[in-house]
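Shown next as structure tokens: one chain only, the form predicted alone.
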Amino acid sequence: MTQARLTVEDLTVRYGALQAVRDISATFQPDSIVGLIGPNGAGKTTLLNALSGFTDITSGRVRLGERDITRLSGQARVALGIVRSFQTVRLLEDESVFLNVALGCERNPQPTVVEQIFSLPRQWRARRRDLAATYQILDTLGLSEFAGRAVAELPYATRRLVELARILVVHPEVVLLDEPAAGSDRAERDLMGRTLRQLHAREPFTMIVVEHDVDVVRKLCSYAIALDSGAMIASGEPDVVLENDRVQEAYFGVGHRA
């Protein structure tokens, strides 16, 4: 890994006369692991959107290292290992655990179609590869025992896992999680947390976690991010920023505490 820094400077984005996001700035230290905070419509699942490519920047800068990225497309930057999860699980539901982690694999460099027709050795270089790490993401995760099961018959939390092995199979650089625990139940989000931290402590990748479980961030997070409508407010250590005024307000009204 380059554990180069991800920058965004002055980010805007802007849909019509609406700013989802406004004058961001902000540097995710290498390693790290950030939660982004704040109440619904705050701008973070937009935040995520452009700095994964998935969403224009209607002005502003995103740099990984000295890169600037701010026009690279989606599909470039997840060659640069930026890579997301959204808020509902997308999985091929009718296939095995095996095959949708196998396919983040795809992400890795691949053998041309002509090396592919005549079965040169880098296609088969290519194909041990992806399978070598496809069994170690299910290993590391638990997930072996259901690899050659569909993910339709598992559980929603299974999914939420086998989601996660198939963005980690290639190692990535930045990691982008919408609200990866959503729709579970205490034990499952818990359960989430662990495995996030045990990837994390294993293979340190920068991590951004948007994540409206205030406890999941205590537990997870080593800084916040907190956001309203579209402008940051506050930032620093978890608890702190927990225990910022503006953060409160935004989160529970004038005069509510958490």
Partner chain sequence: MPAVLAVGSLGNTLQVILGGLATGGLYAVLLLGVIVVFQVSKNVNFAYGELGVIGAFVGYVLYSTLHWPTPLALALGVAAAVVLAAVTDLTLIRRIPDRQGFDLVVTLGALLLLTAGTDVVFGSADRQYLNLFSDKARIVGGVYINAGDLLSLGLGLVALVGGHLIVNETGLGVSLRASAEDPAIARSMGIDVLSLRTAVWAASGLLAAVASMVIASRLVLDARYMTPVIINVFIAGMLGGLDRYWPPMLAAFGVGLYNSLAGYIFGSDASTPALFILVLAVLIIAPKRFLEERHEARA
Given for the second form:
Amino acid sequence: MTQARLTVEDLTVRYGALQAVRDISATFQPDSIVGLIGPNGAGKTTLLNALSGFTDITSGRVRLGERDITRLSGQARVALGIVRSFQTVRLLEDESVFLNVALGCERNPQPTVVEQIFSLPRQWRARRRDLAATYQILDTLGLSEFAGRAVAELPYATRRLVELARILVVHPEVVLLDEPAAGSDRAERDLMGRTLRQLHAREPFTMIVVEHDVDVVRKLCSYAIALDSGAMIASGEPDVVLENDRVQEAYFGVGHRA
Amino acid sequence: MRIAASIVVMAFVGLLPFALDSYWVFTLSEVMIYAIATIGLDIVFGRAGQLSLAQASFFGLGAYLAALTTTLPAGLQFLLVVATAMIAGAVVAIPTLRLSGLRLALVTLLFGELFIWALDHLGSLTGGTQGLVVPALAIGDSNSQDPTYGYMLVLFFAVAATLTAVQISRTQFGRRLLAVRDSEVAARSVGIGLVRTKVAAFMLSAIFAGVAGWLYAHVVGFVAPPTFDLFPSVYFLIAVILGGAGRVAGSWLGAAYIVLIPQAFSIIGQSNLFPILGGGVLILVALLLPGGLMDGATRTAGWIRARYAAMRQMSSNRRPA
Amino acid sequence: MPAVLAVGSLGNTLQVILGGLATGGLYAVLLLGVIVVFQVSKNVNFAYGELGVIGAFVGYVLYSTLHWPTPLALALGVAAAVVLAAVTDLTLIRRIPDRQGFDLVVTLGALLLLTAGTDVVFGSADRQYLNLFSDKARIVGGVYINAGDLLSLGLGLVALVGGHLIVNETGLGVSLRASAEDPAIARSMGIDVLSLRTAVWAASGLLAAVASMVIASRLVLDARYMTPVIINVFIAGMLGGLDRYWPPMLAAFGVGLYNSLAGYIFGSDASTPALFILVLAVLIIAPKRFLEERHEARA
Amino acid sequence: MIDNGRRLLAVGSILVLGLLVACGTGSSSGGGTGSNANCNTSQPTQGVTSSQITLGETLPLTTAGPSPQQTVDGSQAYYDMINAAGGVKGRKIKLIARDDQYNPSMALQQMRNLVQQDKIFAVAGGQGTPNFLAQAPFLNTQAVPAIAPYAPSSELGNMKYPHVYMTSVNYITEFQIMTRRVLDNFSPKGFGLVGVQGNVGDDSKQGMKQAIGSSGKPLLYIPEQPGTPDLTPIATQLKSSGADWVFLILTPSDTGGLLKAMQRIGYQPRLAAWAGMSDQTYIDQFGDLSQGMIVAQELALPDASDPDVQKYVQQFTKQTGRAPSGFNNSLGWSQAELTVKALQDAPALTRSCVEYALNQVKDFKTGILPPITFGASERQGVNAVGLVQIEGKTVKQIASFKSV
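I would like to compare: after the form predicted alone, may I see the structure of the form predicted in complex with its partner chain?
Shown next: the complete complex, the earlier chain at its head.
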């Protein structure tokens, strides 16, 4: 269904003297689920930031399909369907779940501000379309009952789902998730993993997930990339990558097996 | 049901000028004029979170445009005010885009000071510190400075402003404003253009203030710099916060407060007490009711409803569920 | 727009520079209070200048009406401002809800309340304050080196250097910076963050009172004389950035000097546009990173 | 609900368009600019009952120190005296003074209060220029006579505002007379003028220019923004211009601040200032910096030997139990005196008849103001100022009233 193949070539991001990400080349196949693993400070979040346009790229290229998007702003990448979540939930805490999710409809073509304010016909159609999409994703994620509640009143795991709903309310091409299960317990992690798999099965999209939990990576991902100190040290099938010696060492501090 | 209630309210408000004496009719017109400008500030501050201390300058811009273009037809004046306010809003917004909080407040304050400075120094045009007389706007066989006609004129625009503000809450643009206020990161992650949204908010709020100023000049009949300096800007801010940021009804409450309470104090001959009360109320509301009076009212209503529901429950708990 | 006034002799220009630096020195004293308060509590106090006004007024009433000895009267005036500043923190600032702009709103309310209160309590007539040495001068090369100007300049330099030493070279400074960086970590280090905050507010009251007394001696005493002064102080803080030290403190001297020179060269009523142009120029030239107040936590 | 809201908005938009079309007929000015040269005894009126005449005024009671209240006290003392003697045409006079905070909008609001709520018959007195200027157009449209407001301005005192009867000299005249006086007596080398930027400063400059004329004396005019935090540049500019006479028309606080700045740079020119600086509250605070300052005098000093002045001082003292305390007491008394004369002379207690009586006033001596004369098209009743000088803690007369 998705045609866009996301590729990075020799990607480097430098903050002053620090090379947060260096010379990474990878291809993210359409509709695949890719796990990004590695210890803290390995550059996983920086890579997501570089893919989503939240940080400037020092050198290298990012392509979506044939299109070079290296210089595109985050806003322009969202318009192409590259959307993301954050390690800590970013929601409008005082506003309702409904409003937070509807915010994601920004990716639908919206009428001009003048049309919106004067409620001209294009705005009627846009509003009907956005309301329907919002209620549908709320329903899919089981959030309907919370639609009118302020986000701040909800438990953390539910807020994670609200953020996910905001990303998925308009069907995305590429979804970048930064530790979607951070701060959750075992059961919540498993639930999040299952939910992601189901959503992906229903309407496939390319998904890149930063995840620490080895089990989640094994069950969820079709591909894995391991980073250490900004560099890519292994990639391939999750089971193979996780067994890789350098990954074992970087990840678990285990030395080479003789 | 709501439509019926709206019609009753509108009829009541429309008939008010025939029941009150001209002084109170004029005072209510003033409340409505200030409500329009307050609703405008609520868009840029209450919703988009951009602390602006230039609202009275946009208000003054509209007022002085009215004073200087009295020979033009009213429709043309109105369009001119809207266009000029839009430009002014953008002019203030663009250099301040990278700023927030105190910095933004100070730069908008400087814009306001510059506006007053210009009024004072363009004496041949603006009447300088002495101000300008504004001839009444003819409406049929009466004019805008007749209290009843002035009231009707202002009422019309106040209703339009209120409906516009309500409509904004129902649009994606309205959601963009809140996102810009609450989390710029979240706003960017869904693809909201921060610059475009902030500039639009400033322009829109300037239009509201400009139109309010235009009405002010035609209804009051006199414009002078002190009506548009830093203090009124601060009072607009007070109105937004007091009423409840982001709430249209709150803007109305706030505007009523900043117009009627000083009057009440002057009627009892204690007008010097208003700033004291004003300062105290501002502190108390910000500390105790951060959502403003509207929020307080909503919460009280919710509490009463919950109690009422609980009582109903108790009285009916013998019936099968 | 008045025509550009001819700049007089070098002596006159130096005279204006001295006056501007003296005013800038007082701005620096005031700004030091704003900076430490901002760094430790992340709040800006609009009522800051008015605290100083009240201190100056208390001193005035004690020496002028009750005829107490002047040093004692002034000391008690400063003490009044210190207490008031601490009380402001204890009763108001601690309770401010965590929403953008609410510290400005609450302190704006305090400004209105205190200004109107000062009018009611002390009366709204303009009063002449103590000379504080401004009647003593020596002429050097056509320039009147006035003891009052030197006092202002000296206070500014003391604030500049003293502030630097306290913030950067003492244990107190370490505590301050720790609480500014992360109150939770500071608390775990055994620092009583809340008391420290109140102490910093009290210190800002001291600075405000001292500067306000000297400014009253240069202008007049009434309920409002500090308002235009404090706006210039905030502008200096804005130009330099309240989360830094040297840039804003030097900007305080700079704004005082710039304003006086602009007034001297282009006429007194050109100071508003002159200041506006300065601020706009800095906004346009300054790099983006310089203007960002704080980043949202890791994206 | 969604659709209803939309319909409401659509209706609103149509209404906007309709209104814009309806309003497209242009503007007209308010009516009522007749000069009321004739007395209409049957004119409908308000504020007059069989026992009382209600008058009103606005003043900056809370923002300009104690002085404006003293003006009200002065007027009230005169009305008390008249009321005790039976009032005017058998009616007691009631004065309502409202606070306008020196803010034009507030002033207009308060004038609406007075006319529409308190139903005053006429405006008697008042103080402050920008605040009164905001009220003048309203008074025009309502055709309410305003008697002797203290609002020195070149805008007033002419047939643009035919219902306003001025007894205060505008700043053009005041500074013209003062400058001429200095030119005649002190052979100045050069003039400086520091004035509040805007109309007040500009008027003063115009008056000085007219007096200096072709005498070739230089004049440096420095407009000042109220509340300037450093006044050294102004003082230095004056000093470097070589002006040995500096004229001031500033707020009392900025006057004090500028004199301090002059002191700091060792600059000691002769000083001259607008009438307000003869106020005792200013002299009490800043007298030491203002020794020898020449101040325009609009009202007679209470210690003058003129019999009319003596009569005023006597009456005031008898009425209040104390001597008049300065400018503002006298001002208020004189405003009330002219008002009562107009009411007494009026053939009937209607507004047009009171204006008819005012038009007949000729060389009326209050003992405080220079003789007042109005006419069918003369609204500036006084055109003369005297001069006083600050000496010690008081002022001394140095020149009697003189017209341009």
